[in-house]
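In the block that follows, a single chain appears as structure tokens, in the form predicted on its own.
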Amino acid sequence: MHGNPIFEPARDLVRRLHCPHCWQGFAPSDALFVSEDPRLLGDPVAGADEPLRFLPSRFDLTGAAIDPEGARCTRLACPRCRQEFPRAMLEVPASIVSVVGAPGAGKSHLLASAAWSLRREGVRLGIEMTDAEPRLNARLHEAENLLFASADPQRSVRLAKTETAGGGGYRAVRLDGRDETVPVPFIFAVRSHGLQRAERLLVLYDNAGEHFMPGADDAMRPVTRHLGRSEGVVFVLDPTQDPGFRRAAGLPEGNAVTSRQDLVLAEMASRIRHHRGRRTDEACDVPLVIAMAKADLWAKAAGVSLHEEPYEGGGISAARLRAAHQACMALAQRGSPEFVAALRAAFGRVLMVPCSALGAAGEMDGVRPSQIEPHWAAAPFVAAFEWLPGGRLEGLQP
């Protein structure tokens, strides 16, 4: 009978998945359900304000669990940290791409701009992206709405800085008798144009830049340990924070506080080696995309045209990416040789991609949504995704 859940075909599940919050591996049968009855408030791990998580023994005909008070439940949680994850993770393989950068590099602006572009122009960009579970990406939706769907596009707006704790980006949990902080990722279902179903889930992390500074990751706040499982890394580099780069690009001297971005890169490489059990002199085996931000300010000096986007024929162009990489690398070598040296010492596969999250609108004192004009904003993330095994850029050697 059509529509009767009893006669629906069985779904294929992944053999094993990893929690996107604490990275614990477990079988789909070990996943907990989140109770729906309001009387079941309070979980010993997730917190007193969270619904009880439980391993069900009763199900209805649709496969939904029945909680101890008889309510139907469909939301899932990790058996270790008890944080929610999308149901699609039971059925579709997930790939982690870590987003890294120094404080103030513009990670949140770039993520919001890239997500908005991918939602609206996925066919032209070659991959179509939707929320795996919209409710769990609410923090990103707020940023997208503020920048691109404002009720008053003439009013100046500004994204809040990513907090180092709380703020929707992190959760406090009780693990093994101690309090720990775990990150809240953004999770998307991604499919190449023409496919009917998602072929992969993409898990992105937007940690505060302070968490990538030396000594900031510890046992109580293991919030960047996704680097140990990442299949790709997008490092957001703000060239305007580097005085040498500003001189090489012909920009005026800046007054903003700067960060040693080469040290952030070196710290990131050290954590990747540590979490993967690699030698300290071994090159990191993860592909690295350098998202060179605020390119509207320096692209001309690099000889890069942001108006010639890196897409053709319904996907990203390896030839255009390679040309942009070479131009960016030449400018970086002139302006910040210490960053290039750190880059070459730590990574074997590197791709530099120019991008501008907001265009000439700027972001120092807020921005009017009506003036935002992103350029290449999604390109670093499309490139990172397509550089994963099986992607159209898998064999790319810039």
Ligand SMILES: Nc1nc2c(ncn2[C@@H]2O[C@H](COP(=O)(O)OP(=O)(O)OP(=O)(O)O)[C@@H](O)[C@H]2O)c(=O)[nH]1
Second form
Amino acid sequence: MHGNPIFEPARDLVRRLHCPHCWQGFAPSDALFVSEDPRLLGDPVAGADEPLRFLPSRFDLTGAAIDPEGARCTRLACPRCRQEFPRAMLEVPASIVSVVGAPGAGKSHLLASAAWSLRREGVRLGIEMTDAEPRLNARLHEAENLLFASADPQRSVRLAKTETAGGGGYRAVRLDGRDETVPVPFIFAVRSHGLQRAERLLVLYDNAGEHFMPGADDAMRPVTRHLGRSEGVVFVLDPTQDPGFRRAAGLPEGNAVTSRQDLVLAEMASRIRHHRGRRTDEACDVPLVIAMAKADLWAKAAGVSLHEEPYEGGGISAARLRAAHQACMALAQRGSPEFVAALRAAFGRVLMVPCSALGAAGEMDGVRPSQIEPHWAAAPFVAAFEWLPGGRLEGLQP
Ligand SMILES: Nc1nc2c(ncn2[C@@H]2O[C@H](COP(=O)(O)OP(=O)(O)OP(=O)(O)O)[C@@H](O)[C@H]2O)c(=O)[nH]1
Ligand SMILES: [Mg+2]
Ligand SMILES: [Zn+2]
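Which structure goes with the form predicted in complex with the named molecule, now that we have seen the form predicted on its own?
Up next: the whole complex, starting with the chain shown before.
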């Protein structure tokens, strides 16, 4: 790759990066390019419908690679799984924040709502966020558009459940003669407002809740293996799926879906330890944000106020977060002592953040965009990001 302006020292390159699909580590100069000539369709690893990936030997003056048919190529792919990743990953360090939670907990709605608010309210939230490569976040844009940019806000919309395979969320690749499934991440360029912190890339994953159930992550589908590398975790807890929480928050018992979210949390902790080679009795040192979702349904009864957003003076407020954390923790202790016990057994640093992606419960046919009014939707992600080293909440001990 000598002589290629993309890799010259004039550009400040990271020394090594990790593929956001398969987490293979590699040097920038080992990145493959995605061919552009339509005749080069078909890649032995990425699949028959994908353009060939190649290690270039020819470049033009701008640093674009020239594919074997002579076309200019600028899209990059991992040398192992051959999935495309944003060019910014060559230059800016990336932090993974894993999003975890039981099926139906509200992960996808929360991500869409948080992204929408982060894009528009950077000044107030203290974080500027943009797509690292818009094309690669298309699945998230669809969700945001459905909920927040609908042409007819009176017509009910429904965000589909995340698939467990296929769809836009996973890619099938052929590695060393066997089929493997890798997840598709959402990648953002993020900068803290007013702080001299360099830009970072934030890598998020929206798995189907089923993948966090015990036994659901295997060698052929390593779709939650980001847990081995993440610097922060947002665990989406749905209090309405827990009979004890429902009682503690004064919700009717009804025939609502229930799930053992303490077991999902314990399984997550065991994967974090396993992938990092830790002992089973060691506390996980990754900071954990518990996003207490669907707060529109339970916050009032639980004495948690979401009236004021947790931002002050152009950034997240540690004081407001702490107050909300204490109220949520009190509710959890009353409603689900088994969840609190699972939490204490596995994590040293935990922050509970109430939030509502929609601000309204939908009806049978979905939710009307005109009724959507998110509360604190971005807060769990802003908190997780600001809790990373160098962030506004770095020393936070809730
Ligand atoms: N009341 C209320 N309901 C919500 C909110 N957010 C999501 N929901 C509902 O919760 C259900 C599940 O939401 P999803 O975002 O699809 O949940 P998920 O965690 O992504 O689920 P999987 O993809 O199956 O893992 C949907 O029916 C939503 O309408 C909220 O803020 N308030
Ligand atoms: Mg989902
Ligand atoms: Zn890869």
